[in-house]
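In structure tokens, one chain follows: the form predicted on its own.
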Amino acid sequence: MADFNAKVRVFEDLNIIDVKGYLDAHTAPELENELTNLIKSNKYKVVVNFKELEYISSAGLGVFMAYIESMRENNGDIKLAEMKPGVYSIFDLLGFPLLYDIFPSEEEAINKFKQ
């Protein structure tokens, strides 16, 4: 089984999820659990840092589609940051840059919430 890890850290009023490894159908439930816990805790402003993510499948992309509406309905959002070129190309191929804010750095994603 592919290795995957999702860790949440808090920065001011935001929650940052660091994802690492391979996000696919087998590992997606770990990320789903983190996002579900944030929603249950009324935390709707999320930055996902992809700096250490090596691979994402369509199942991994589906996790973001499943949660974005709940976040936005509660005046929050999911901002994406620090994708490697191979990971970004998957998002780009499926039109995600039209639906999500994707930033080169975590700092830029955080600053977008402050605007």
Contents of the next structure:
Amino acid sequence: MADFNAKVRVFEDLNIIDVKGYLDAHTAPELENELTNLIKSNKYKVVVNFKELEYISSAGLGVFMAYIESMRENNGDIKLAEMKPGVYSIFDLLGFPLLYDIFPSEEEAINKFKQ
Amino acid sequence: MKVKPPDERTFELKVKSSLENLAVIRDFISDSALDSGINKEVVDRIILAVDEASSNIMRHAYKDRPEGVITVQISVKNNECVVTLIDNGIGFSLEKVREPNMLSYLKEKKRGGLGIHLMKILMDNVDYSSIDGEYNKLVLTKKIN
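The structure above corresponds to the form predicted on its own; please give the structure of the form predicted in complex with its partner chain next.
All chains and molecules follow, beginning with the one already shown.
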């Protein structure tokens, strides 16, 4: 069975979401819930750490597409970090690296918010 | 001693149209394709294309009704991997699906509409046929040599 988990931790004025497992049409609502909760709490600066994400389908990509503009409208962003090559290749196939900030490390994603 | 695989191998899976079965379908494709000697990088592409096809069937053909049945067949023949998905839900027109404009999708906060585009990128051929009131058949083909 598909296993997915999204956990939020706070670092200074940022919220970091650690995603783990398989992000597909079945599990995407769990990530949506976390992003909805952050917007409700006026938290618009988000880093998503993909270190433990094994798989993503278009339903997972769609979650970022649906929420990133709301973050940007409020002087925030969703920055993406530490993707495995297989996961990055799916973002790349659809041209996401032109539209999203994607970093090799979480630290670089955090520093980008400070610039 | 290595055993030469037969020219054609076909595996079949039938599952209910429930999103939690996406993982079952992915495991089925992974096991069958790797067992047929296809390399992992190509298998990963086939898995994603079939996942996109299956979730489209669950969402749109069966309108999220979990009692629908999806038949998934995978065969390897003549250096091609062919995956066929059959459902009895509502058909659609593959020709009417436009290529997505990512920038405008982002501005519109649109979350869907990428699945068929991804399938076309990942596979060498995507063919769809629909017999109204009977069945819909999607055939995904990938060269594997």
